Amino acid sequence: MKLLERARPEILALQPYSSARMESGVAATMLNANESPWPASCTAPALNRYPDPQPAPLRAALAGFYAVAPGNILIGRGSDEAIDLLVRAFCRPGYDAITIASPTFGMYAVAARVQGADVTEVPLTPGFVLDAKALLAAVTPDTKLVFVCSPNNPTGGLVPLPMLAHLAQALRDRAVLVVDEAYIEFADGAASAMTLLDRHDNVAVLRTLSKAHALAGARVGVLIAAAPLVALVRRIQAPYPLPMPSVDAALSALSVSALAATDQRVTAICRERERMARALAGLAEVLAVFDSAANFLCVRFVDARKAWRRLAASGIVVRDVSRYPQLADCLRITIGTPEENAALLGALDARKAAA
C-alpha cells in the first residue's frame, strides 16, 4: 500500500506492544496477564480478565453491519480515539499537517496540536458548503490527513458522495481522506463514504454507536479503512481499549430487534428535526435555521447568549457554538423527545415568556 510510505517512519519501524491477550488468546486457565483469578465482589459480570483488544464477535458483527471485511475494522473508544491514532500515526511533530474545513468538529485540530502538527483551515462557503477546490489547493506535501465531517458538526451539512470521491482521487498517494460519519444515520439514506473503499485505499471512514445507536456512554467507535491502514493504526492503540461491558452493550445494540428500534428512533428524530426547524424559524429572535442532515440544528439568534440564558433558566442546556468561525450568535440544538422539544420552544417563545 503506497500510502503507508506517508506514515511516520518511526511508526512503520515500531515494534508494537504485545499484550498477553494478543499473544495467547483465551484458554480455560489464564495465568499469563497478572490478573486476579477470582471475579470482583460486585454485581457486575466477571471483570477479572482483560478484554480482547479487538473482540472477534463484535468485529464480525460490525463488519456484517457495515458490509466490509473484519480486517477493515478497528474498534476503539469512540471516534475520538481513531482521530488521535491517525494523527499520531501519520504526523511528525513540527513537520506534518492536517487540513480541515471549518467550522467543523473541534477534535481534529485538538489532536493535531497535541501532536505538534500544523492545522490548515479552509473556510466553508457562506452557506456552509464544502469548497473542494479550495480544500485541495490548501494541501501541501506536508499534509498527511484531510478531515471531512459529513454530516458536519456543528453546522449539519452533508457532503455529496461525488465530491468525496473527487477528493479521494485527487489525494491518492498524497494524504488520507478521513470522512467522519458520526451522524450519517440521520441523513435520510445518504450513501456512505464506505462505498469508496474498494476503489480508494486512501479513504478512512469514522463511524460510532454513540449517536443513532444510543450508546454514548459505552464509547464504541469504529475506524473503517483498507486493512494495511487499520493494521498500522492498531500498532499504537492501547492494549485493552474496550471495556467488556461496552463490548456487551455494542453486541446487544447490533441485534435484529435493537437495530429495528434504532431505525424507529432515527425516523422519529428526523421527523422532529423538520418540525423543530419550521417552529424555530418562526420565532422573532431567530435569524436563521441552517439545513441539517444530523440529529441537531444550528440556529442563529439575534442574541445567542440571551437565548442560552433563557433556556438555562428553564433547565434546558444547548451548545453555544458562537466561538466557531462564521457561527457568531449560533446555538446548536440537539433534537430531543417531542416533550423536550416542546419545552424548548416554549422557553424561547418571547410572547409566552412575557405572559
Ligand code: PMP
Second form
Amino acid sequence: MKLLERARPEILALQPYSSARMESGVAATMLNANESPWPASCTAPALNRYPDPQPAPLRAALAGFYAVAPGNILIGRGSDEAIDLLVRAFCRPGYDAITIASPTFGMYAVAARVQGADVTEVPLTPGFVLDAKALLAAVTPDTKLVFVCSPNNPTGGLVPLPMLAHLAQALRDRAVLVVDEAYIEFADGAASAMTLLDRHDNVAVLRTLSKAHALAGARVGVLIAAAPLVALVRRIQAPYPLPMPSVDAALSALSVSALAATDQRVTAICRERERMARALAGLAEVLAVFDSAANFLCVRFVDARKAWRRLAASGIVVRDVSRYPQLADCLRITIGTPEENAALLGALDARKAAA
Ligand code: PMP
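Can I get the form predicted together with the named molecule as well, since the one above is the form predicted alone?
The complete assembly is shown below, putting the previous chain first.
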C-alpha cells in the first residue's frame, strides 16, 4: 500500500511487542500470561454517558489501598498505558533515551522505540541480580527514564528496597526511576518503592489490578508518583481512558470482601509456586528453576522448544522466553490452579509421557 510509505520509518522497522495472547491464542490451560487462574470476586451499568476521566471514588479507593494521596495517583488502561505515557511525556524523538536492565519486560523498549527514543540495555548479573553500578554508569544526560521491574518479568527476582533508594538518590534531578511493581503482591510482604516517594520526587511506581487482583481483562493500572509528575502525564492521556465497566469492576475488587479473597488467592499462588519450583527442579529435563517473587517461574530446560511442544500437545501454553538475552532454553511458566499445575507436571514428566 503506497500510503504506508508516508508512515514513520522507525514504526515500519519496529519489532512490535508480541503478547502472550498473540503468540498462542486461547488454549485449554493458559499458563503463559501471568494472569490469575481464578476470577476476581466482583460484579456492571448504563453506558450512554462518557465516563469520568479519573473517577473520584476509584481514585480514593486506590489511594486508600496504596496509602498515598489521590493526587499521587493516575489511573490508566493497564500499567502498559502508564509506561507509554511516561515515555511520551519525557523522551524527545531522536534525542532522549531510557535505560533498562535486561532481560526485562518488553514494553519499556517498545514504547521507547515507538517514540523514537534510544534504549540502553544494562545486563542483569549472571544470577539475574540488578547491577546498580552498571545501571548508573549507563545513564547519560540524555537518559530521562530508568525502568526497574521488581519482581522482574521474566526472571522473577526482587530488587531490594535499599538498592532502589540508592538509585533514586543517584538519579535525583537527572532521571525518573520507574519501578514496575506489577507482581509485588506475590513477593511475600516485600516493601513497595512507594515508601520512597516521601524522600524522592523522581520515583514513579507502577501497580496494576491485572495480576494479584485478577482483573487483567478490565485493564486498570496505576501510576503512583509525586503530584506534579502525575499532573504532567495526565496532560497527554486520552480524554476518557477508563471504561465504566472497568471502573466498576475495579471498585468492586477493592471492597473489603474482595480484598480478603485476593489475599487468599495470592497465598494459594505463592504456596503453589514453591511446590512447583521443587517439583520442576526434580525433572530430568529441567536444568534450573530460578527464584521467583512473582506468580510465575522462569525455568531452564535441556531443550525448551521440546518442552514447549510437549506442553502444547497437552493443551497447555506457557511462554517461550528463550529469545531474551541470558535466557536460552528458558520457559516462563505462570502458576495456575493446583489442577493446572499438576497437569503441567504430568505433561512434562518424561516417564509419564512415554507410558
Ligand atoms: N509490567 C509488567 C512487568 C508486566 O509483566 C505486565 C503484563 N505482562 C505489565 C506491566 C502490564 O500490565 P497491565 O497493562 O495489564 O497492567
